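In structure tokens, one chain follows: the form predicted alone.
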Amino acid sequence: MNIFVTGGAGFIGSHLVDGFIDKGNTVTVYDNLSSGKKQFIERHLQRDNFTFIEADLLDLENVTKEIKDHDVVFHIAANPDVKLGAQQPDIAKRDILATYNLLDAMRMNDIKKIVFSSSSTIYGETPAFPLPESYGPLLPISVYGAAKLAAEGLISSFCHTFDMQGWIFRFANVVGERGTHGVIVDFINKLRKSPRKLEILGDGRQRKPYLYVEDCVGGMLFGFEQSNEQINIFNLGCNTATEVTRIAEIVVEEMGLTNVKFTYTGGKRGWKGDVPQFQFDISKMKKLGWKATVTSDEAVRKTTRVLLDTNI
């Protein structure tokens, strides 16, 4: 396949641009660098069957210009910081209207499938049970959940509109390898600055899946190979959760110290946007035949080690 990547220096994007280069596709990456390295990609650069083009998806004239003659696009671009969007919320507008510009790039060239990397954040605050993905009405607290949602719509008006075909796959919180951001990106930079204290935000008390990279990856992949609706869309994560004062201490006892006193500043929430806790039903990519190879406190000690080892 030809492959069109927006985001692919990014932290999942790579990861997936890894899978694609590695069974022979054809791959380029299109991505303004904004929050990607190009560390991430740099193995690939001399292949023959990989281009990198550093660009904005915001500038409507040049992404219809090289996605030209492509198979497929996956669109991971995006702000990857739920945070981010209560300080800057136009943040919001500019991933919408990047969107837009890749799906009438796409309509204007005639490419037909998208695959969308969206977010447990679409559901907003939610009773305490399992989500399904068929869960309504779809209410986000968040900037970038927001954005997400707004994303998801786009995509199913241009399938219904223009005779395409999208898979959506919402999210756990992805950790792994390449995480440049999140809770455990924070706590360790937090320790080594100050090893005998740490301050949570919220209560702690914060519960949700973690996803390891690979895992997202590979669902990601299945759900697009193994089905073939108009609209297809996936829950992705594990049966699994981990409150953030768990996640504290496993990086605490994989920085191996001791004697650490946490602090927390408070409310059921980390932060304005924050969704203290969610369970995600992902029994449709079960029965589509795949699941998660790892808990979440095993993504989150996997995460935790691999930071480390890599010096974030």
Contents of the next structure:
Amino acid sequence: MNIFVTGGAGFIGSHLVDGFIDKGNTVTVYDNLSSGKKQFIERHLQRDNFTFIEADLLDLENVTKEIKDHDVVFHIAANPDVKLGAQQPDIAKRDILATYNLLDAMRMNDIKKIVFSSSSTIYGETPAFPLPESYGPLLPISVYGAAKLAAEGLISSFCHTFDMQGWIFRFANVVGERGTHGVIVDFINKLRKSPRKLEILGDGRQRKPYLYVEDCVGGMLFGFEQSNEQINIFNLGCNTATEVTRIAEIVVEEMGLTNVKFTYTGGKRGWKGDVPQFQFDISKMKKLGWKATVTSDEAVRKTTRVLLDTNI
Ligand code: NAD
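Starting from the form predicted alone, produce the coordinates for the form predicted together with nicotinamide-adenine-dinucleotide.
To see the whole picture, the full complex is given below, headed by that same chain.
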């Protein structure tokens, strides 16, 4: 297959690219390196079946030219920082326009398949039961979540209007090697600066599922290969979850620290737009024959180890 990966130089995108190359596919990465890193795809740069294009999806003319002759698009590019939306709400505007441009470039080149990295944040403030893909109304509380929901809407509308096919994966919190942001990275950085104290955002009781990046990428590929509706929507997570204070304890243990004083900024959310607790209903992926290989706590510990080893 000839695969176009937006955001392929990022954390999750680069793992996806590794998998595609291992299976002998031809891959084009289209990434503006706003949060991605060239070093994540360095090992592929000299291969004949790999092309890196450093460019922005906001440039419609360019993406329309570069996307030509691909069989499928994996749309992974976005600003990944949910917190940032409260300071810079225009991240939503850019990400929505980027998705629109990509779909329009696909339409103009007659490319029919798109796979999208959505997020649990589209569900908004959620009730205390595992959420199925059919849950509604969908009322995100972060501008990041709003941009993801808008992208899902655009994908659905292009699929129906222009006879395309879409696979939408709503990720839990994804962690692992090459992670550049999020709570584990934050705690490691803070503890490296001040090993005796750790400030935790919110009350520390926020509780979410953490999915290991290899499971995320494996799940996406499995869902893509095993489902064939016009629109295929899946929650992608594990059926366990980890509290923020537990993450702090795991990071402290793995760094070999003792007597670290935890302080809390207070309130039930880490930041404006943070959904303090959620749990996915993952039975749809399970029915298809897929489940995560590690629990949420194991994903957190494995990530802490690998990030400490690779010296983020
Ligand atoms: P990341 O920042 O490492 O990857 C995003 C990539 O997109 C980066 O390489 C960045 O340079 C690129 N990019 C951003 N805007 C672009 C544009 N306009 N044009 C071209 N390239 C652009 O983040 P990640 O954690 O790997 O996230 C990947 C995707 O998964 C994102 O869409 C994110 O919203 C989604 N997601 C991530 C998580 C998570 O926990 N990491 C959870 C849910 C959804």
